[in-house]
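A lone chain, given as structure tokens: the form predicted on its own.
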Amino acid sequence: MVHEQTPGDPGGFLSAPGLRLRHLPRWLAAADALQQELLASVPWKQEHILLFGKRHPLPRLTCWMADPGCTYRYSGLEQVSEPWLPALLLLREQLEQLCGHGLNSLLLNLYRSGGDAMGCHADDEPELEPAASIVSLSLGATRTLRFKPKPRSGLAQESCPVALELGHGDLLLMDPPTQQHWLHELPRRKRVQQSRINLTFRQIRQPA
């Protein structure tokens, strides 16, 4: 299955071998207000990663919020949790009802313009519950999210890349087993001047 979105695409359920996506365009009616609140209130920071002995800034700003006892590490970075904002706790309750399970952490990414991006990866860190959905909300500029099978998944020969255009207020649920078999990325878009915020809710395994 190949799904290249076009303007006016109503979204819906998208599937391919090992891929399960639910796209709900314009899901959040209060997207404008939430975007402005997050731009003003979130303690955004720019992380650095170490590559070949040199520190490089990530091409985006980030913030991580989580319940007590949650720990999360990605790209070699140990995340330090910030307190939940009240508006995000209310949003989390809505999303938990929608996906049918708990969401105890939130990674926020601020893409300041089309020059900021996210490289190809899967949300498959050992801290994450593999049976839970990854729930992603987009605010601001429309950007393309690309999916492609993992090279060693055995799906590369039978599945083609998938591209979604995610706009202001769009919700995307990446259901299992997507992270085990597919990678995704947010490529640069030099012509995009507006910012985009992405909120990615996850369920983190906690010690028994």
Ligand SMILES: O=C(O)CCC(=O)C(=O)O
Second form
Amino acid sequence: MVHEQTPGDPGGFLSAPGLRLRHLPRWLAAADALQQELLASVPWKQEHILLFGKRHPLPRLTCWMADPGCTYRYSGLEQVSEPWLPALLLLREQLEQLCGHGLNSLLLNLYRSGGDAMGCHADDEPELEPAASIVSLSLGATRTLRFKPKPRSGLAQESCPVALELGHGDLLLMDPPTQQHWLHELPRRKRVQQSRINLTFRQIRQPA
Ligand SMILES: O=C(O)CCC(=O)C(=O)O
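Rather than the form predicted on its own that you just supplied, could I have the structure of the form predicted together with the ligand?
Starting with the chain above, the whole complex follows.
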């Protein structure tokens, strides 16, 4: 199935082989207040990655909040956990009810303008519980999230493009087995001046 979202699209379920998405536009009524609070209170960090021996700043600011014992590495970076903000703990409870399982960790990304971006990847690190959804909330500027099948997924590349416009207060649930078969990315949008915050709530596997 090929899906290019059109303006005014009411959202809903989106599925293709190996892809399960639920898009709930304007899900959060208090999106303005949360955006302002996060811009002011989150200890945003500029992380760097090593590429061919050279340090490069990630094209976004980030922060990791998680329960004790939930460590996570991505792009070779071990995330140092910050304490949960009370507003985010409340949100987490609501989202846990919605998705029906625990969400013990949260990656926050701040895209300062359309020049900031996220490269093509899957949230399929071994620490993440593969049977859990990844629950993503967007605040601020509308940006496009694009999905494409993993090269060795056996899925036809013509299932592309799947693109979602994620606006202020929109919720996106990426349900299993999406991360096993599909990659996603947030491309640059040079004309976008405003910032965007994205929160991805996750479930890290913990030792039994
Ligand atoms: O900003 C987004 O919507 C995508 C974020 C993302 O892909 C991630 O945190 O893994």
